Amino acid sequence: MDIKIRKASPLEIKTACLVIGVYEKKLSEPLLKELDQKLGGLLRQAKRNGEFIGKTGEQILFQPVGHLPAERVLLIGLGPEVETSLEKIRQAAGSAMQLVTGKKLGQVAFALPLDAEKKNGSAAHIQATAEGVLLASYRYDRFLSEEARGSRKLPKSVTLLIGNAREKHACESALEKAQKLCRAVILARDLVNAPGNIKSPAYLVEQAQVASKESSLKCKILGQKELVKEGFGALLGVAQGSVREPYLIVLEHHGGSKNEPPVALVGKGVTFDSGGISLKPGEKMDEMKMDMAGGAAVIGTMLAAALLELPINLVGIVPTVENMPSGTAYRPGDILTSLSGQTIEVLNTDAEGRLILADALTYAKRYEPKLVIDLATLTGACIIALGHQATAILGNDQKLVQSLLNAGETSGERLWQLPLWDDYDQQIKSDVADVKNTGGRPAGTITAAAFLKKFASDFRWAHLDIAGTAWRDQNLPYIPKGGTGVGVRLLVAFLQDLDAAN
């Protein structure tokens, strides 16, 4: 699929279908009432008649039948403008590549929002069409036949209009960064829709190290030896029920001065979760293969950065296990110790995420980070909590949490603050080790932190429980179902703004 930039009036551009977006009861723009003129009122009659009117996610198609260059208009409300934000932009474009897709169009152009130029410039509007554009376009389709995949055909050219040729320079560098980042967030999407089979410790590990290759990053991988070494007694904890050896993958982005502390960054890599011994129930088991969407994340995020060659340095961490139940698995009673030192009274061993997050966090201490976000699809509460619509965080560094929070609004991938007060320590508190890895069905979301902070007092931190939006049952205008790839775009819209959090 081709993404071009070109400067030319909507109304005059040949293309199988023109994208207008507009702003609720702007229907008297000068360039609608053109439209309207020859259309030959079907745009006023239509006001009439409540069938648009320009609200969030109207459409409307029409065939000009000659009286245009283009051989359909398609037009897409995007609500007041004074509420306008990239995220309907980017709503709007995956909406407009749905229903050409599904028509099977060869060529769209896209004009969101007709007066862009007259804002903030142009740039920002062309990378969030295009983002919309190009995840809209995504489907997991490596296991269709041949036939299958022929079924579905993307648009051949795509064509994303701007009003003033002095922004085309820039706006070629937005629709560049646009593409760098979509392709990180495709590889997220991909890793969390691989199916079990495919997907072990050791394949992680392997796409790991292709990520590497394509970029500048440089990958260190430790083994079951190294492991055992070191002293990961969380993680191999949760490792031992599985014949899948695990693994712990780190991840180096040398943007910044030599001398600089790095961000760090952890993603749970749980690469299938039946729940060990404590078995989760059969409905829905097989999306426990996206347990790992933390470390995809982080994965995707470390290429996005190094593609995009952000002026920062980054370490990305990733435990990467199975958890099965075996002659071999943990046990609920089992102590383990784990690399900081600390003893965890396992109670439930479907609550694995948070120990192999606790061994990653201790390692990342090594690098004496600036400051350390962690991610994880840890906690079925979390879903009860927030539903699908956010990601929870907590932290203990408020700067840095309303930098992600004010990131999430940037990106689209909206985050939601709970408490982290010390009186939820005393639920995980333990009669027999230093700490145990469940509070009980209160609260599950935040003793899930509560539990990661005693491994990240050494350092600010932040925690993104993604459990509600790594993975998605039906489709939204830019996220098909499946694997989501949240994260990404997030992480990469905090660490461009990322004096903010300092």
Ligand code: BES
Contents of the next structure:
Amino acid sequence: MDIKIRKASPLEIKTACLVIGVYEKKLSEPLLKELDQKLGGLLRQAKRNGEFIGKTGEQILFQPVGHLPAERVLLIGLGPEVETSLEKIRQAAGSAMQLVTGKKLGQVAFALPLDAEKKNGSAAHIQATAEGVLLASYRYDRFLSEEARGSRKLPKSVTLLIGNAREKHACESALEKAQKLCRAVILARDLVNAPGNIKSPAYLVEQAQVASKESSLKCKILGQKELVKEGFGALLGVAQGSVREPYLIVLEHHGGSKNEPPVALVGKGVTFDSGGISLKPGEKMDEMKMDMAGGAAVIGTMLAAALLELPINLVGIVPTVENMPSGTAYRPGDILTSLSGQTIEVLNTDAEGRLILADALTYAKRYEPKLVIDLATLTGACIIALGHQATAILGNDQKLVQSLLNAGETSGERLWQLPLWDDYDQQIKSDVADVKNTGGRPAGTITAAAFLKKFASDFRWAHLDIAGTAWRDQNLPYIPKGGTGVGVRLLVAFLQDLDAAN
Ligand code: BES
Ligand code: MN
Ligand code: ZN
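Would you mind generating the form predicted together with this ligand now that we have the form predicted on its own?
In what comes next, the whole complex appears, and the chain from above leads the way.
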């Protein structure tokens, strides 16, 4: 799929499908009036019938045989102009891509939004359109037959129209940014979608090494031997039920000045979570191959930072294990000594994510980071609280939390804050150790974060629970079913505006 920028008038372009974004009740724009004339009044008719007035998500397809160089015109509603956002443009581009792909069209041209020449070509709109196009085109088809894969045909060429030749350069660089960013999102999706038989902790290590070889990232791996030597007791406790060896993946991006403290990103990398001895029920257990989505987001963000040459220092840390029941597995009642020295009473072997994160957070301290963000598919309770619409955010520094909330709005990967008052600490008090790994049913997402807080007291820290957002079982405009790659676009937006967090 070849994507290019072109300065041209939409009504003069020859294409299999011209996609035009229309704000609600803005059908009287000069270009739309001209289009309506060429279509012999079909647009006015659609408006009169209430079929299309430009509401968010509305679509109408015309085949203006002979009246326009374009073979088809697809109008997409963008909603009220005053409520417009980049997210609406991403979604409009994504749903148009789905329609175009469904019809197996070879070429498509976008004018999103189409409102006078001025805004039409803005670089931000081009980037959002390109993101929608690229992310909607993704499918995990690695294990499909050649035949099944080939039956889905993406357009060979995509043209993004701009109204002003002077903006061409800026728009081309926006397109390039979108391509780099989406490559990283797609890496994260591929990692999440990979099945557990392929995706061992060693596989994640390999993929991190591939990403570092293809970019300027440095990659360091700690294997079982080093982990034992250093004392990663919590991580090793989880790992001991699996025949697969655990690892700690460390990726470094040096884009800032030498003495600048890095931002540390930590991602949960449980390649399969059976629950261990506290075995999960069978229903939907298959989805627990996605329990490394936090790790995938970190690897993806590191790749994006390198490709986009972000002028900052970053370290990405991914503890990776498989949580399995076996004769060597850890048990409920076990007491583990974490890397921090704090002891942990294991009451449920299915609360494994917080254990491996505890050691990874402790390890992050060695980098003297200016701030730490962890991402994890940590609690089912998070899905009960927020559904699949938002990632939960909790932290010990409100300015950091606020910056992440803002990045959630710009990226469309939205966050919602939950409280992290000390009052919750009593739920994870243990009689026999410094802390226990479950806090009972009430406020499950918060008590998980309260547990992590005990290992994050030496730095500014925010925790993102992506249990509801990392995996979707329904298609969205630019997010096909399965692994979403959530976190990558969010964190890149955050890192591009890092000064706001300081
Ligand atoms: N990986 C799960 C959380 C999860 C559940 C993510 C569903 C995505 C979808 C996590 O390891 C887990 O099992 N958490 C337990 C914690 C409990 C035992 C305190 C949970 O949420 O039930
Ligand atoms: Mn679990
Ligand atoms: Zn888990």
